[in-house]
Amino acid sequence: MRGKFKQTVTELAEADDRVLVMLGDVSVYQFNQFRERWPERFYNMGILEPTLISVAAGLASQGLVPFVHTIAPFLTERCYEQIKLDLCYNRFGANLVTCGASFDYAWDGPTHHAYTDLAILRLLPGMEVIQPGSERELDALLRSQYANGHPTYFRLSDHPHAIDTGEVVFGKGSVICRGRRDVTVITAGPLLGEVVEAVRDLEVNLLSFHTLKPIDRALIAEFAHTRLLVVHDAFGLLEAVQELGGLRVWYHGLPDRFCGWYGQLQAIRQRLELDAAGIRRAVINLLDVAP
């Protein structure tokens, strides 16, 4: 996804001289050509994440459109106060773009895990929260949202899926399949690849959301008569679904404890039963429960 991010932002910068890139010593080499072409619109500020946010807010206050980019937990959890006060409270638009979603960087241990970012940023008034699952979704959402005047969070992954989710519209979810059973599986982001494999021959509905805030309430309401199973490798989607109220909701995702493991992404997913096999067991268990 980072390659697509670089490509799209470069194309946006070509057409819009307000666009600038701010890095926290991550993806620097990917943006070499950007820096060479527009050195006055490129800042690598090093491992100073709160400063990145505050400077981005100042630049946005002058009508510029910053893209701030570094590793997920450092740009979100570490900078929560700056995002809240400098961007959201002041209603300054900026694009926060991270890499290392959920357990992408689990080989570096718990300091690089990122599974609370979506949930905490959803709490901030005026914040838009986006978790694209594919490069196609990322490209479309970057282009539609980058200069809308709102602080917007884009959560990138190194493991995107390649599923065609149909038309990509900010704030709208996608119906991946419709089944004949009274169960609807709801997921978001790259995990859709595992979920599709898990339910391939099961007669369930499957919904995918690339936008967590604002969530597509109308689409969820369309399936409110069914039992909803939220499958997600982060906090945030479950809470967004539950906000509608009056729903029958089950959750298959993270435990309420620190996942203090090292390893590769697929091994962590397997341990959490968020691989295709584990997700399939959760769906079958719900299908076996009487409505």
Second form
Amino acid sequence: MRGKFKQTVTELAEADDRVLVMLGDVSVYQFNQFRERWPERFYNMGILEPTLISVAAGLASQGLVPFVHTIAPFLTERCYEQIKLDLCYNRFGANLVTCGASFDYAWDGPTHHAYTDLAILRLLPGMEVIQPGSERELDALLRSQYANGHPTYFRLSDHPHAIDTGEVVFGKGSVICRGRRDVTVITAGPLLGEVVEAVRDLEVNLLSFHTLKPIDRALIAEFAHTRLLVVHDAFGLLEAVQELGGLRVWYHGLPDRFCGWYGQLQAIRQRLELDAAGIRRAVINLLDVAP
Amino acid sequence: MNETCRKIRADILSISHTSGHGHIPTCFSVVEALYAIYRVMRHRPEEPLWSERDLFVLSKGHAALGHYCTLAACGYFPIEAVAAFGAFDSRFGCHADRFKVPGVEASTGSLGHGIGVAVGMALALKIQRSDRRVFTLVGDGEANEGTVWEAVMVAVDQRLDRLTILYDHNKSQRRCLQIPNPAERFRAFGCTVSEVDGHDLQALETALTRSVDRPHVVVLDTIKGHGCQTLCEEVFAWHRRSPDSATLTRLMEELHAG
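What I would like now is the form predicted together with its partner chain, since the data block earlier showed the form predicted on its own; can you produce it?
Okay, now the whole complex, with that chain kicking things off.
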């Protein structure tokens, strides 16, 4: 997904000379050509994430359109106050683009795992929160949102799915399938790949959301008469769905403890029952409960 | 004392008295610096969003009352408007909101933020090949925040020669984490450094118009509470306090005696 990010931003930069890239010494090789072509619009500024955000705010104040990119926990959890005040409160727009979603850096342990970013950024007034599941979703949403004056968060993953989720429109969820059972599975981001495999013959409804803020309330309302099972490998989607209130919602996701394993993403998903087999068990368990 | 600076201090005292709010000593240490900035800045009080204006960011945002009174002295708005300082529906909060106060370029308050935003502004103007300047005022207590030094490193690395950082060395941290020899530290970071008496308007203006080829830090040797003996002697007690009527009279007498 980082390759697509680079490609789309490069194309945006060709057409819009306000675009510039700021890195926290991450993904530097991806942007070699960008740097050579536009040296005054490329800044591998240093490993100082809070200042990346503050500087981006200052750049935006003068009409430029920064893309700030580094690893998710450092750009979001460490910089929460800079995002809150320098971007949101001041209403200076910038694009925050991270890698290392959830357990993408499984082997690095809890210092590099990132699962609160979506939830905490949703709380900030004016913030847009996007978790693209595929490169196609990323491309469309970068193009539609990059210069709209809002701070926008794009959470990249090294494990995107390749499912066609239909027309990609900011703030709109996708109906992946409709079933005859009264259970609707709701997910977001790359995990959709596991969920599709898990529910393929279970006759449930399946919704996917690339935009967590604003959440597509109308789509959730359409399925509010069913039991909703939120399946997500991060915090934030459950809270977004529950904005509607009055729903019957279950959560199959993360525990309230650090996931102190290493290895590969798939091993952690398996341990958390967030691989296709674990998700399938959770859906069947809910189906087995009388409505 | 310059008479405009005396007037700004008198306004700060009066508004603090009537509103019940204000960080008076921290405002008093930077009155000359604020006034000097607006005397050397390219700006139009009658046209606050003039596209060719220089920019100022008050990084030590709790000196907002001093900033408001300086903007009023420069003609941005009548001083009477500031009387509702800190009130529920006032435009003039205890920390400034850029959408409410003409002349305020960035909303600040949490320490260690404004300088980074100012660095971004200066970088933007450099990219745009503009000759506009950016000024920011940082407190010595604020410089306990690591982000201040991150921002300085970036400013030096990007060679932002249109950025001036005023450092209010009012020794406010003498009961806490002190930063001795700030000028030496800023030089070590790669800045051009000027050291001035922060209450000498002429010296300030000379320093602020110095030609440099890298970020310029002006270390202000200041006295917290300067202008009123009582405030200087009881700095910590007066950090966030407003005077009652009798005390206001005494402070005004001290201010006009100096």
